[in-house]
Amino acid sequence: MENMKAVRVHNYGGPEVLRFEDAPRPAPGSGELLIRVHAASVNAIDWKARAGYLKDVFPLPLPFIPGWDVSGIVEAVGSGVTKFKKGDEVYARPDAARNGKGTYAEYVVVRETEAALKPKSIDHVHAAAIPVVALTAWQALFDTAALSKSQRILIHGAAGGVGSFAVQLAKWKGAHVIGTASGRNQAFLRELGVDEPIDYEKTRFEDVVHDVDVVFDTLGGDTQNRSWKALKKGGILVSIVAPPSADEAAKNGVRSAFFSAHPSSSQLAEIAKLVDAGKLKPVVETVLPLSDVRRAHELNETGHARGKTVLKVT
């Protein structure tokens, strides 16, 4: 069996447990693609899996390769694959939880239903920054909250990976966007298209935000608890970090939802069109080589990144 370079986790812990080493190169099965990885980006789910926080949700076989974002070139296809061929430039959000073989590697196998042709107008580094955060924002805003034109939405963590895509997608839909971020990111929020930026270091958002149709919670905790007051009757709070209280929702006459994003080839194809049309722009703050993965995790764990950290593999 051929080997490849990959990052593996042999035991749960801090960034120091990430090992850049040789690992078996995977082969595509029926309905699968083998992708030569050019770039993979870092998401909160990566370090949460590494630390062991998710082992009760989806047990990963140790050692496992983290990574849920990839952009690269199809190296080979398995039987039954009809939409892709060798040499295609693709990006994907594979379900790494199914076998513990994620995207922090020179090669990764993904299902045909998890991949789409990457946006033509950007390179692999920027394409790799898109799948997880864009699918999360898309599914939260449109599939779950049914956000529509002229509605008002409050987006927490609007300068982050998911938040920055949520802002752009909400603006594309024609919504009025209110976004929270730190003082250093206020100008950045305006660049993204936020109509009402709020500096959470100076202003308590619930003092100035009322009657929104949707709250998109990317932070949880106290921020989520204070968000009920910002919603209008019949509005919805959607969280991607912690299940909102059904009692609080009922007490405030609103709805709530908690969800995790799922792979979608068709939605990635739609997102690629928006990127190529100039409607969506991935925000990459830091690019590091795969061998510097520990530093990448340290940066992501601060929770204060603007946009994404990307691991360049090729």
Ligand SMILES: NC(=O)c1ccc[n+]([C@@H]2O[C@H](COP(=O)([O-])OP(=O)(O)OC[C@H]3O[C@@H](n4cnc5c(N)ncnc54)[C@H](OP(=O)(O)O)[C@@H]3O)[C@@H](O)[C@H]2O)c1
Given for the second form:
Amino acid sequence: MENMKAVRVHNYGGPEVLRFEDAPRPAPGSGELLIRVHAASVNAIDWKARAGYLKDVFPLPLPFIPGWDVSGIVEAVGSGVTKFKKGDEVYARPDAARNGKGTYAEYVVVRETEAALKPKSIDHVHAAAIPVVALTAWQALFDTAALSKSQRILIHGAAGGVGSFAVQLAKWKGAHVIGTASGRNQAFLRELGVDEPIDYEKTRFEDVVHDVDVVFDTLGGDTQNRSWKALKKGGILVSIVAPPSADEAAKNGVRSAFFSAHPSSSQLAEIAKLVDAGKLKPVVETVLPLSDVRRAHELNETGHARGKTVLKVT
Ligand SMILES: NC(=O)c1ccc[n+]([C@@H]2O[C@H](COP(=O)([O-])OP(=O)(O)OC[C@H]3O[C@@H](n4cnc5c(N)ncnc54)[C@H](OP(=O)(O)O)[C@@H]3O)[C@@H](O)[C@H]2O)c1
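Next up, the form predicted in complex with the named molecule, please; the one we just looked at was the form predicted on its own.
Starting with the chain above, the whole complex follows.
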């Protein structure tokens, strides 16, 4: 069996448990693609899985390779694959939880249904910064909240990986966007398209935001608890971090939802079109070689990212 370079977790723990080492190169099965990884990006789920916080949600076989985002070139296809061929430039959000063989590697196998042709107008580093965060924002705003033109939305953590895409997707839809971030990110929020940036270090958002149609919660905890009062009656609070209280929703006359994003080839294809049309732009704050993965996790774990950290693999 051929080997490849990969990052593996043999025991749960801090960034020091991430090992850059040789691992067996995977082979595509029926309906699957083998991708030569050019870039993988870092998401909070990666370090939560590394630390063992998710082991009850989806058990991963140890050692596992983290990574839920990839952009690269199709090296081989398994039987039954119809949409892709060797040499196609693709990006994907695979379900790495199914086998513990994620994207922090020179090669990864993904299902055909998890990939799409990458946006042509950007390189692999920028394309790798898209799948998880863009699919999450898309599914939260459009599939769950049914955000429509002229509605008002409050987006928490608007400068982060998910938030920066949520802002751009909401603006594309024609919504009015209110976004929260620290003082250092206020100008950045304006650049992204936020109509009303709020500096959470100076202003309590619930004092100034009222009657929004949608709150998008990327933080949970106290931020989620204080968000009920910002909604209009019949509005919806969508969280991707913690299930909101059904009692609080009923008390405030609003709806609530919690969800985990899922892979989607068709949504990635839509998103690629929007990127190529100049409507969406991935925000890459830091690029590091795969071997510097510990530093990449340390940066993501601060909870103060502006856009994404990307691991360059080739
Ligand atoms: N359920 C799902 O399917 C799903 C999918 C993707 C992500 N998630 C979860 O969603 C969360 C966010 O992910 P992410 O990738 O966007 O994280 P991220 O890139 O690390 O972004 C965090 C952002 O939060 C901001 N922030 C921190 N404290 C804040 C506060 N009190 N008020 C407003 N903004 C604040 C930071 O801005 P400042 O530096 O300006 O403070 C930073 O830009 C993570 O917990 C992740 O696990 C869930």
